[in-house]
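Presented as structure tokens, the chain that follows is alone, the form predicted on its own.
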Amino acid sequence: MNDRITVRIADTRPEGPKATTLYVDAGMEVLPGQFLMVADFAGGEKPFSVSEAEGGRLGITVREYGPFSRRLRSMEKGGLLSLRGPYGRPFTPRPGDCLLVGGGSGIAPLHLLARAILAAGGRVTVVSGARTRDEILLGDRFRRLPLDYHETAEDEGEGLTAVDLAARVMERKRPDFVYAAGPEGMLAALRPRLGDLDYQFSLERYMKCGVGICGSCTCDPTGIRICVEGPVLDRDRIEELEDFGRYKRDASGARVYFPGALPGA
């Protein structure tokens, strides 16, 4: 379903301080890793992950960053949302042992996955990590169900990541896939952990248009589409990336470095 459609806000459940679920009745099928485009009607459009998928309820969780996730997480029930999607490729539920990784916001889909991976017989290590003990999302959800938790707030104890914690995690059990979804810095941080272990990350780049016609969200040099090919993208995708870790292209379409990642290096 891709037409644009408009809802009412059916419930909405606080995610600590600055991040809030907003529940939707919108009666379409959603797989995790898939994305809706969200618009308020005051002006603007993003993409959202899904977090919880049952029934034709969906949940999309908000963490303010700027002006409209602020006016998203401000919405009470009844206010109005319109939709597009569900978009983009999918993860791909696996049996076996998997190891999934989240970083801030990007653990939303994560817990949509882990329940897909355990209704089809696998078990399931989430690691969760954030800046601070209170952007660290959706934890009591995960605690609920039969799988291994591990979270981590860096601002505490030793000041691990979650790509440090994961890491140890995988010390003591080698996982048969891992899944990861967070700031690309994380993701590039994660992969030289993995090894020799396949593993399908989902990458965050800015969006317009969600369907793959305004170009957006390619990726050098391979021109994929993050809104199409993407935002799971497999091992051997990932690996043909020369712009994977080291940059992504503004509102202009203009190269962004991430930290510590130089032109030409």
Ligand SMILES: Cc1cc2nc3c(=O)[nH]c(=O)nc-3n(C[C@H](O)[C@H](O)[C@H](O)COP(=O)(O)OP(=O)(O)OC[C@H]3O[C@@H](n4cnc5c(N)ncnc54)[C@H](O)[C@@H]3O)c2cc1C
Given for the second form:
Amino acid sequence: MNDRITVRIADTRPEGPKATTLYVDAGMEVLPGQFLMVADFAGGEKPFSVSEAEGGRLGITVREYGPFSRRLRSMEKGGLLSLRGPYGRPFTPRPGDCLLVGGGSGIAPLHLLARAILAAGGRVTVVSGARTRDEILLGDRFRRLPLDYHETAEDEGEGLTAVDLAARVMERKRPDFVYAAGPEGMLAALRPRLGDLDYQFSLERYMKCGVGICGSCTCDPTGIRICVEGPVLDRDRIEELEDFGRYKRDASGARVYFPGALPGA
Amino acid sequence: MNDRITVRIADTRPEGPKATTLYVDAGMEVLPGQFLMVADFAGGEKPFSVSEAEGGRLGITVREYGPFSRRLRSMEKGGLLSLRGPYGRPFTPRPGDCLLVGGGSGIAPLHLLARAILAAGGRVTVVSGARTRDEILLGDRFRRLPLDYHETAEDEGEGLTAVDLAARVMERKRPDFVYAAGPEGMLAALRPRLGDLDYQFSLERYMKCGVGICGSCTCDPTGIRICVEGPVLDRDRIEELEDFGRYKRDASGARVYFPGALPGA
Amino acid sequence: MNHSPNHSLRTEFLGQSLPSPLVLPSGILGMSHGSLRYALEKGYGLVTTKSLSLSPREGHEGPVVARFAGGVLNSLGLCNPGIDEGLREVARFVEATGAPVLVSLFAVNRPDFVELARRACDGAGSFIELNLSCPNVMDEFGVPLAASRDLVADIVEGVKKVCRLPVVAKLSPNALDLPSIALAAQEAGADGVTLINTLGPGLLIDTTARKPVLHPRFGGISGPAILPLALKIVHECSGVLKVPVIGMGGVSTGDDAVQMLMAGASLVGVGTAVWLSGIGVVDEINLGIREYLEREGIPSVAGIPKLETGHER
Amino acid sequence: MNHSPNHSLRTEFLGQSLPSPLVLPSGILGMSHGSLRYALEKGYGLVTTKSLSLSPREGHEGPVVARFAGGVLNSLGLCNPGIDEGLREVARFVEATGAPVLVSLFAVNRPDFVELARRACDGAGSFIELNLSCPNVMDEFGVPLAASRDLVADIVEGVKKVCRLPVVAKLSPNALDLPSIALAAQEAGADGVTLINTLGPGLLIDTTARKPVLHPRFGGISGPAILPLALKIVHECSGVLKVPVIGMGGVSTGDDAVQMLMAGASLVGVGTAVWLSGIGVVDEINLGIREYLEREGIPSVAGIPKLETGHER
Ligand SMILES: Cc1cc2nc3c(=O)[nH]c(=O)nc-3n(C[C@H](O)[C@H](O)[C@H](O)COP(=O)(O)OP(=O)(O)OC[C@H]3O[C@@H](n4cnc5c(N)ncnc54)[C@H](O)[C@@H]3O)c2cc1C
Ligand SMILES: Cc1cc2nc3c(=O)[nH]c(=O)nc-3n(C[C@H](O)[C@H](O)[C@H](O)COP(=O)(O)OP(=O)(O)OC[C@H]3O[C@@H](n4cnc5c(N)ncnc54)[C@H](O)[C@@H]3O)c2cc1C
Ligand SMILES: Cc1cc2nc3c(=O)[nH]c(=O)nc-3n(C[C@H](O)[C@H](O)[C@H](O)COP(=O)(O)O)c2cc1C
Ligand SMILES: Cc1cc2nc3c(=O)[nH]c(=O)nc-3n(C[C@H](O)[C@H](O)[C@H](O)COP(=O)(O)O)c2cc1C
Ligand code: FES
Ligand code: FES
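Mind giving me the form predicted together with this ligand, seeing as the form predicted on its own was just shown?
Below is the whole assembly, all chains and molecules, this chain first.
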């Protein structure tokens, strides 16, 4: 009946200057790409992916963006979290050559995915990007896995974005399948570089209920609910969207156009 | 979630001048001694045992006592019944020598019980009594079973009651176990004739909820609820009761003393 | 955190020490000395009688109870054997057990309530509960007595004048601004308030028969469906009251009971759960509360912190 | 009994022909042209927008939804992008589908309602729904607008003066004597009534955190818990009204929907069930109604017999 639990933080682990992984023994199975609605009993409840899941212990890697995520990531061992979920449609791990492209905190679910693909017998290449080197999350965790790991900081060297780097990687070796998660601008930039490659993207839209009734996270024109039919969408579903990469909605439901996208229609 | 169903009467069968068996395909399993709360959508809902159960078809043998049972027993094929249940604790069929004593409509659950005991490998003797010959119910059904069947009409011959006849039968052959159902006066008269024989009696008390919350059917002083802990009670439970054979309660909860029983305490 | 091994459920209520904060609500069992004893033995800390009226009432023809996905509807119609026979049952119960009894009374006007209370005070009960949510009155006036601050105050005041026993006013959720009604009861002298009686009433329809499931057609709503409403009302009312609140409505688990205590209740009623989960639920809830106290290092039921009132936006 | 093979769910409502009697209630999806289309494709016969206000509202911080054994609590706080952006979404939806839209409006006073209605009438919607159960007003006055016959009548009358579209008044169950309020709405010119909005609000407490589960603390109650209350209110109100009723509250199965129609509703809202049973529930309910019509030999939704009103005892 109840899909909500209250748990104490079992452990925390700083992830560079802006993020922390919170560990909880939640006794639930979460698949790569699924998310939890996380609350701290001080107001606010927001969606977060699961970055690690081992023996019932879940890791939630929280990057600081605003007031809620700041409070969350400063929580300490023993602190109380409310978790609802797991919600949403997960990534489908494939046993072939997989390219995983993550931007910012979008890399979090890809870590869980990488492990699932490896377990399914697939080969994994990861491209992770962020604005600065120390904002690249979970690099140490990826390096410990038997996969091909690449990262890029936009403020260094050539200033490659994750998309640029992914394009280079794909030039060298064409993957069978691409998975990506990160800011929608990044996903929109990545899409034209994929040609006819099949892919799954995880989208981040404003979520309130997480269970498909409030409408906050719905896309146009199909109306799919990112919290239920997503957050992971197949290529076909993405191609149908008119808002993908153009606009999302804020807490009121009003459209917010992405930088560079033009209002209209 | 719902323990109530609405069914159409599949068939009816007159049982002498005052009773009818209503057959319904209720798709539920009812054990001997359990009861259903039966309603006809015209006001009133009352407890009735199941007298037959074959391949999902249940038989409810309704004897006319007052306005509700009169209406019910005149219902025809196709009529709608509301059934809640099955409720209550059933008889425990034993594989030994079993004596079943029924008075009036109390014989109804004993028919189902007789078949269960036979199926369990027991030997069955049935004693059925009523005021007049044509008020003895289900005699034809018992006669078709491989058991020892006796009946008595109080207005004929020696005017034996079911208890008298049962005593005679027991003189000839002491059973391993006695089951009885019928008016409480009959049960109270039977009890002293049983000596140290083990028995189960099915009690009829005023029932409103049938599920153990309204208190109507509770006994003194233990407070057991005939609708939940009964209607079938073991010897030990009966021996604890101070009201057994003395008084029951009416629709308001007020005590009603059985004829001959003295008010007090 | 202090993990004391022996967390007792003992709870003080209006000068009596009860073995558990769980209350058998009025109308659940409570028909006879036997059923009151049964409830006590199954783990309730305090038992309430059926609501007793001046004359016996047979109640409605029925069906009088029906389940739905969220709980139960009942139209029992306040059947009871009348105040005099009811008090005889109370006396037998008290003689046998020595345990306190909350004697529930109901009538449709002040003089009858006063007369009932007069008789009840001569009886063996420990407290009086006034059931101010009489459905008869709803038929007459469209709203229960308990929806009117003035009627509640008037009746409580009348009863208090003749009554040596503590008096608890049982209010209906079918009213606007419950805190002000609860306050009116307190100001009129009530020693406690019971919240909530059944909601509604509600309706269920048999679509095949094209008739209401219950007879007469409507029934008060109880069980899990009404828990959040009860918690809200108990929280709001206990926040403004000085007298204790008996909280009830849908409590079915230990956690539900702790929520009710946290909402501000001093005692917690458990009624409909006896149907939906069986009578064993009473001890399960007792156990659940005990485990909560242990886990949280709270020494007693009274130590369970009350949810802060306050209106964050 | 006539077993026609092709039982249609087509239902007339205020001059429009709808493919199903099922309504997407206000606040469920209904955020954007996409979500309105989604609802239409999933089997709803009529879709309602979020309740639109003059200015955009972000709603509450959350958690804004919580489950309990009987249903759901929500404290979304009427978030919406404001009437102008809302109407643009409606226009896009109508352009794409041609389907009618029930445009829900809410404000806390008559002038704002009138202004909203004026703008809505210039838009692409087919009907206006006035959400008269605004929680803001509850904070201010302790009771929703819809609890006051006079306020309801005043606002409906004001809106009807400026409005070429049919106007439906959405009432709250948190009021006494609903039929008289519904009648007041009808007399003031309402073309229909929607019953019921969420109950309560209610409270759920996290006993470990010792805090309310929702933020802010209370939430309106919906889902199975409120079905019998909704049926009762719809039955009573439709019995006295000449205008049609949109019935909602806890409808989760085909049988629930038929009960709601039998209680007197012309259309049936299905909201919370979308969470509890998934969006497929809409087609399941459509199917359930169709099967009922077939089984009972009733040719159309409108032919479902209404439960007789009347007060047997
Ligand atoms: C499916 C999904 C998975 C996510 N997984 C992670 C993760 O693993 N790690 C991580 O650090 N972040 C994750 N996020 C993002 C995380 O939800 C936001 O960072 C967080 O909500 C920011 O809240 P704030 O109050 O700190 O920031 P604000 O200042 O309120 O906003 C900062 C940014 O977060 C977005 N945001 C704010 N509230 C919400 C909301 N309720 N729903 C969606 N977006 C919101 C805003 O649109 C804005 O872009 C995920 C988001 C989604 C939708
Ligand atoms: C467990 C149980 C199983 C039963 N099984 C059968 C059966 O298989 N066949 C059969 O014909 N009868 C059975 N009965 C009896 C049946 O319930 C009554 O005959 C019926 O309720 C009479 O209702 P009335 O309105 O016709 O009679 P009334 O005129 O109201 O009363 C006639 C008699 O029935 C009793 N009675 C009335 N209402 C109830 C009630 N709600 N609960 C219990 N007793 C009541 C009265 O006390 C009185 O003794 C059973 C009763 C119980 C408790
Ligand atoms: C079958 C039934 C009978 C009831 N009878 C009474 C009654 O006689 N007097 C009364 O004050 N409340 C009566 N109530 C209300 C309960 O005492 C209680 O207030 C309500 O059911 C909420 O608690 P619950 O959800 O735990 O049952 C009755 C409730 C039920 C279910
Ligand atoms: C999450 C949620 C949001 C709601 N928002 C609104 C709203 O904005 N306007 C409104 O009139 N009703 C709103 N409601 C009430 C519903 O429209 C409906 O009246 C109520 O939920 C009962 O139906 P249900 O049990 O089928 O959900 C909301 C209900 C829920 C559950
Ligand atoms: S977050 Fe509410 S519908 Fe997706
Ligand atoms: S009939 Fe209600 S308790 Fe037995």
